[in-house]
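Just one chain is shown here, as structure tokens, and it is the form predicted alone.
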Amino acid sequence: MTKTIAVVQRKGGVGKTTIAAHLAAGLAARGETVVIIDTDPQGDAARVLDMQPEDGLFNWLTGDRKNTSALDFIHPVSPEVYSTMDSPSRGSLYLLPSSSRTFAIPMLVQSPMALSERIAAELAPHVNRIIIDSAPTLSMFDASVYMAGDAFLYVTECEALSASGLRDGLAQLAQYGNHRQAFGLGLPSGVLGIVPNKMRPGTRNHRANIAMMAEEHGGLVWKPISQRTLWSESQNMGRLIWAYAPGSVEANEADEVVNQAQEVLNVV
């Protein structure tokens, strides 16, 4: 069964991107056949992949649906981009790209049901997994999202102010959380996990900060993923961690965040 899957924060520069572009990548890597559907009007994820932001998600859902469908719409991502010739991807990846126009699509398109819609009935029948990489502000599609997110994963800072993102994003969760249900869209939204990224090792503060969370949310924190250059370094040269340096502790913080998610997916 298909699930989507939304990487949410309510707060920029947390590397949302970053993990979700990974998390779709990893799960490509694996065997399966995934989609990332940009909904930034930034169009971040084009660039973390090494392609080209560009209007596919607002031509797709404003455009004429009696004669395109998503598959019209969508790129597939280069193996080189997140793989290596010593480990091929097993799967495929594919990325239906965002731009400034996004940020129109709720004006022009009226229900927030069309997103989900358009999903089960283009995608879907498709793809093993799709991750919509979100906006890190409040916006007015934001209720698109989450009515179409089967799940979702939080990322944050080790930070105070990050951790305040994180409970509001948490909130705006519960509260669309059991519409999805009143639409007939199956079981409310659920949190897959929450990843701490950038973390600092040897900062007491970040170590209290991750602290606090594990008691606050238990077992939905994953590992924390540390700030290191690598991560920047295979940014700037267009490549996923595991195509830039594979072997690095990097690689295997990343492996985590894939792991996790298929423990988590596969008991869901």
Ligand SMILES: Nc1ncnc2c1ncn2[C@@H]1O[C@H](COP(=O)(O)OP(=O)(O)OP(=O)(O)O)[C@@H](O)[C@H]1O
Second form
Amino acid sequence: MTKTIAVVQRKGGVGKTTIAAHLAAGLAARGETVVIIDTDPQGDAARVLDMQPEDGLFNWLTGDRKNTSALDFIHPVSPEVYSTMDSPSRGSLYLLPSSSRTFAIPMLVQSPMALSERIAAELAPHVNRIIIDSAPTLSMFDASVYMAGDAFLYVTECEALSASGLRDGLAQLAQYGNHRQAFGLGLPSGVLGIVPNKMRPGTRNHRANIAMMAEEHGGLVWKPISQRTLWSESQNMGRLIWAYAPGSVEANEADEVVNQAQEVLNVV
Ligand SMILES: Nc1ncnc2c1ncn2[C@@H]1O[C@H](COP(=O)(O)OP(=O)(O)OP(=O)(O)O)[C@@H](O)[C@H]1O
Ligand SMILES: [Mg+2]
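Given the form predicted alone, corresponding form predicted in complex with the named molecule:
To see the whole picture, the full complex is given below, headed by that same chain.
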């Protein structure tokens, strides 16, 4: 069954887009057909995949539903961006881009069910996985994202404030879970995992905060990703870490995110 995974955390710059793009591309490299839907008006998913932000999401959701489909708005991502000749991609990755016009979607499309219904009708029959990148700010589009996600991946920094943001986010997810059931969408969406990002292993405070998260959220907390400049360097070059620095510690950390996602997805 096609699973939609939303990467969320209402805090800016924690690494949502970086991880959403690596998760989507990692699953594609391993043979799946994956679409990343950018729901952030910043349009950053396009930038990290060496493409341009576009009105794709806006045009799809507000346009003429009879004569268009999601397939008209997705673009293939070049395998050069995320894989190498030595380790070529075995699947395909597509982007449904966003732009500042995404802000206006809730003014024109009132139903928070529209995104989830249209994913089910137009994308799910054609792809294995859908990854949603989300905005850090509170927006009227949040409800659509929460209704569309089957599973949620939380990205958090290793600071105390991020940990409390995480608590709020999980409480919000539980609330939307009740709405999902009320709308007959089946099981409430679950937490796929929590990725502590930008960890400085030498920082005692970071180690303590991660230990606290593990105590609070148990096995949901994935292996932390270290703070290293190669992540932003590769982004500057329009490449994901596997294409920019194959075999690096960072590439192994990115692999670990994909491994952990696959492990959980195989059992849920
Ligand atoms: N582990 C890491 N180490 C160092 N830099 C990182 C790491 N992860 C992400 N970054 C960098 O942090 C910056 C913010 O990352 P990203 O855009 O993915 O965050 P975001 O949560 O999507 O931000 P926003 O909330 O604005 O959407 C980027 O420059 C990215 O390269
Ligand atoms: Mg982002």
